[in-house]
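Take a look at this one chain, the form predicted alone, written out in structure tokens.
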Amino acid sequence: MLKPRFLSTAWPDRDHRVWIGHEVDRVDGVLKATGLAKYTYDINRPNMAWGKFLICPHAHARVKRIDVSRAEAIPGVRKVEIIQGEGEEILFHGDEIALVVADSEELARDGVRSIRVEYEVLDHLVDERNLDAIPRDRLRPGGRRRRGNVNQAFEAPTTLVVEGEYGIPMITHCCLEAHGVVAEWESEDRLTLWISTQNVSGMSGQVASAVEVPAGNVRTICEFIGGGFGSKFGPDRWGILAARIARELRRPVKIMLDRDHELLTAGTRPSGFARVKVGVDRETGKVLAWQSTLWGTGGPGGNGTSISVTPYIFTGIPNQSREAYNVRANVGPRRAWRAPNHPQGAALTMTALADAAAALGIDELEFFLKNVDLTDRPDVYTQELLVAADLIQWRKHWHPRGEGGRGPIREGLGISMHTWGGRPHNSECHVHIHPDGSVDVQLGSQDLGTGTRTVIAMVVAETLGLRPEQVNVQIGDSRFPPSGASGGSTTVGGVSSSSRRAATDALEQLLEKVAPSIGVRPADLKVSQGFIVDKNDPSRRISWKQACRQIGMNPITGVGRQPDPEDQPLASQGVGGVQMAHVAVDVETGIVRIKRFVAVQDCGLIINPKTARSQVYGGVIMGIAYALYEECIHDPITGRRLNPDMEFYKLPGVGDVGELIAHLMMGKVTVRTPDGREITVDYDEPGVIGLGEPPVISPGAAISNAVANAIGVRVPHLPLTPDRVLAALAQKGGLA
């Protein structure tokens, strides 16, 4: 049973926040900037062996014969493991056939090159863009849903019907730090894993089960990770093999995927294509009906984009008819990719709605404002639409579709809206206050680069009346109290809640020890800027270090958990966001340039605006990448991926993203609508909500809509590459 609290764990009110809500530099910034931060790739253990994979060169094949004798005969090769041998069916280019473990990376590569495999090449499917051309046995029903009467709504005399086909291709995660692991056995049943993971606390149990040892006997370490984006939750085949072979060889084994293997195997975002029919009332501009057929692929198993993604956020459309199909294609398997299903939903929905606005001949901003009541948070979206419009100077730059200028450079504006959950994950935190005044915080979380360490330091410093640099945050180790995996933007809510409660618990214990020396009750004390002070007489105070000397020989340990059923909630879920793009399109070359991109986002109580804006910038840049550049390209003849590299798998450079504006909706905001209404929303009131994923959702749709506004015709499929832009212009009837 928990002891009664005399201190509240509630977030301090706005007037009393010292660190929360203020900009603080990353506590690990210097380590990363100087190269002192150690990633999995930097781990090299004594007497370590290296592992390299032989991967399948075909999209669909059966292994007829495999000969590993030459590899086994190479001096320094210690193990050749056949993963998929004779008779095995291989379903995509890049799947693993064999693993060679050797004394060096170079010898392991030599071993891989010496393996001989004879394949029976089978029929493949790698192009799912045309639903009518996909064999029926490759399609799996993904669901049908109906609401109201779409036919009646479409046939009403005041209904304008707009039809279109839209698509967003499969892309890969492209983590700068490839997947990989170093496995070392301390004894016959005790294993340490240095692994690039988003799931430090959960990884140990997964590996322990596979190698048949108790979960507590596997230690997982990941102090820093070079990108995950949803692809690094499990140990994968290479993690399990490294652990097993390290035990067999009685030496550490390191396996890091090569770049081509990484891009082929380590996860993709499913594609999404849709034929959409929208019915809009000509007089009011309200959306009355939605009909869509959706399809896409998540790899050999199908399981593409969910039927629920369309219509995206405009779930209140009264008449809906939707059906979906999953395509079993011979491409790399899907994994969670930042905001799973949401970028596809936005790309397939917001473009169709923008086409409806253009067909009506009304301002796209006006159209979305007219229909915002079809969403689940109309006040939030109304505010964010108006704030974004002001930042991008919508009234100054907007024009009807296709009237973006007379020369070769045409400009346009586009809008998209999005949502996300961001609920907190389970988390346990321990805060240790030592007799010398130092403070350690321990929890088994991970920092994906979003500033998790900094947020934890700020929360604990706020609670204890210290500075963030006085708090030593220890994460990235499964020996620390368990915390959830970093997925679904759940981390900041989970770790901030558990660390706030743990720091409060530790502080209560300290105040109980200090109160007698000041001659007051513990409840009459507070902390302020390195001092413990009598609330009723500020002249009666004691410094933090003087107070900590009274602890005794053993440190104080405070424990905090999320959720805590005995305490008030500190985090919740549910956010909205609006993004607007201003683009310039060269109609002679088809090149699209971003002039300005505005991202307006809420995410509850913001701990650190500096790192929060950084997350928005990162998400937007990632969105610009899939809007203009990213695409997994396959040879239709051989089925091979043509661009599993950093040369032809295109990503934007610093000169390609234009001016980025990130506006965070913080505190209590009042906005006056065009019709004179005042809308007030308190964005802090829900507590902390995750932010990592929402900013990546809308760029594809916003940029696509801006390009359509600029050139007068929809480019139906992302990315908006020059050839697709020119093809759309040609279909329109010319470049002019």
Second form
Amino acid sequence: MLKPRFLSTAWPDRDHRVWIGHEVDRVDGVLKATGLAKYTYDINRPNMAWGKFLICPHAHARVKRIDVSRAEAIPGVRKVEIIQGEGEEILFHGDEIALVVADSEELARDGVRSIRVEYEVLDHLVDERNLDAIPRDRLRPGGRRRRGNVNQAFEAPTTLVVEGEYGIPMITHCCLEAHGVVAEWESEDRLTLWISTQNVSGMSGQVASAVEVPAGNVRTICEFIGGGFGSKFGPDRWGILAARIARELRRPVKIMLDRDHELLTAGTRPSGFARVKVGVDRETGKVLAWQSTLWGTGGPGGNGTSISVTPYIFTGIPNQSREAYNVRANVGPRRAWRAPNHPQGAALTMTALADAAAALGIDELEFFLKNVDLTDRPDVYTQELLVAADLIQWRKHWHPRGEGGRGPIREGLGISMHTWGGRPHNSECHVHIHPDGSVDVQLGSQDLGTGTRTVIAMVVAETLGLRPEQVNVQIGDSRFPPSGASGGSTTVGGVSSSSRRAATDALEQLLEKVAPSIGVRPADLKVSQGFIVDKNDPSRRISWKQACRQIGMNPITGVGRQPDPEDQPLASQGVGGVQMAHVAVDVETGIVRIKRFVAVQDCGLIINPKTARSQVYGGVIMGIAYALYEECIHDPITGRRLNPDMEFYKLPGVGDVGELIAHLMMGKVTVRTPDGREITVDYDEPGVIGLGEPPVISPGAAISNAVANAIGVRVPHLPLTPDRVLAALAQKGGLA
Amino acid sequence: MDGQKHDRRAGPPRRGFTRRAFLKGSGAVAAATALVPGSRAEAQETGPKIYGPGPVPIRLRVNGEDREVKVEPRVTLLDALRNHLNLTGAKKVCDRGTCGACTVLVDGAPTYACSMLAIDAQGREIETVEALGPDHPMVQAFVEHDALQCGFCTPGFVVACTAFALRNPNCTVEDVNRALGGNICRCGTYAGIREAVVEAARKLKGGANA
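Right, and the form predicted together with its partner chain of this protein, after the form predicted alone?
Following is the full complex, with the preceding chain placed first.
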């Protein structure tokens, strides 16, 4: 912004918000619910060819011979591309060997089935759960950190030492819309790419270099995406191959991954296992020392869970000694998975701390309240712990560990806490006000289902005094001004800042045009419910339509950017969250049911509580999924993934998630602590902060803690399947 | 769960996701099939019919219209709808009858379109999510209760939920929890779905669509 402003971009205060902070239906809800929203998978182009991959069935192998001649001979098969041919070493089940492009999906499958490959099968490692059993050449150091003196702390007579092992296995994203692409060349050097991506503005450049055309000649379109969760930032092999082969065949090419291929190849969340030793003061209940050995895998490259998240949140523990190892395993390679590293950090830390609380014989809630000063945001966590405790009726339902009754159904409560950044990403927005009064907002952003379109419409409507449905939000196309990729909860801060500034800029120009006709200075005008009004004499006003008629031939265009060094910040980062689970465990069958799950979350100024709450519910349900059901299962003998499908890669249904309560911390909140202190936090003050990641972090730990509270023994590894629950009970000596 | 009241009063035959058409269809599949010439029932009387190999012309009745397509006999109803009729509301996700994203009504019964061959759907009444339209109470309830995020499972859910709600006008959240496990959502929209179905069921019962 070079010219001086007479309007402030500052978010309106609570009493002057028309849309922000109010519940607004998502603007694209009807399109999605009626099946009219077009996803990449739904794009059908005239004369389109289909691509299907042949994938490697072995965890580790070398391609000895590959014969594609029979595939090439099938009428309707147009292209067989060998991706990894003779001599190539394949490092995981599901990696691509060849691609067949044919006139129909069925013919492409016929082609894939006709390819003959001879493999030399090599040694594999797919089970990384036991650190001592992993060959040394498969381990890579993941760092060491020391602070204070753990040995001295552990040896002090007042210290209670608690040891345990915890684990959280590899899972996948399982986006319901598989990864995929439709590529079509308009001319020799102009490509249109429909691609299921979280990164509309960043895609064209990645593809352009591979097909040797200028980035500006590649148009990326993704109006709707059927899930990404961190796995859809790049063009991937299929994106590049579709573009290349579409040019060669001079016809559009569509490649969507089959479900098995999707689950094997298109991203995993690294596993994390840890041996943990915690020292707590018997008198005060304060955590004094933490020692951990962490290991895990993110696929053939290693890259397991980061050492930075053990211990999680309680980073102020005065004495720490920790080490980490990355395991190079023959399993699907990692990709960012919603809140990278944090769910593992919570599952390995909050469990160990809850075990310490149980060993001390004190209430888990009391224990975490005592230790919040070891975190970065003690006031926020104290408030959230107390609010969550009320919602789950902690004082009514809590009992010491294992004292959950004598019958076959044992109930228990558990807690976990989490944090996330959620800083705003870079974003540019253009707001066009047309002479007919219509408003277009353009950003090269994307709506992952988080409600991005709706948030943008609300911000612009708030700024211009209109209704959200009067604002036409255009995203999902690289022809619009660039916005960052949607990852790490960075979108809402980025796009709300840029669209607020762009709308303010456009409004200033409009007010300058119409001020003379009202006979006032532009700065004396404001917008209100479809009118432009004289602040000093509200009877002097003109309607939005009348005002826009004075624009002239060309629309007004307002430009807004994030960041904007000339303007105040409108978004920031850093949130907390507390979750509590109330479970019922059948100690005869080992089945865990969620009775009630409470999520208390802050995320700065909330634009749309309706979609924000949905993000929290969604994160919690995804968390319940990996706490109780989800897991990539590998056959140790053959190294194959056993469940690359949706029958045995278990996700919960509507009846599996219990009663859910999402509570958003909004505005100024005052909470009185049990010891009579009053704590006040203004949650709106930091501006807008992203929310996608945080609510998915805690469910694993909260549910594991609740199960331990119910049955009196820790089930060390997630997911808490019946066999694991029964095994833990057996280890303890049978039924509790 | 099985609280439907069969409405057998005479009336003009109705298409679409109406309570009457739905109950009629689901209650009397055989009768409905017999009404349609060239139906599967008729084919069975004259012995098994051989289709293919290679694309064969078939006629599908979709959303009240007869549509001619040429598909290989191995093509599923889902692929015929999506790839040949450009009705892409039903989604392909698991492609083996687990997730429910491809749910359509076949003779009024919610059916995984990925698990039925297009040739077997001849002579049957197929209704897809596209038949509902923006004003349908279930669509409205999904939006109002924010029962959708990325939206990829949503069309399948909307169809399955509509079929369920028509049968169970007085359903509770508990009923929804028990009955609608055949559809999977990855974004985690179940809280909104529960509320949406219970509310829409009441509106469908009393509303103009009944």
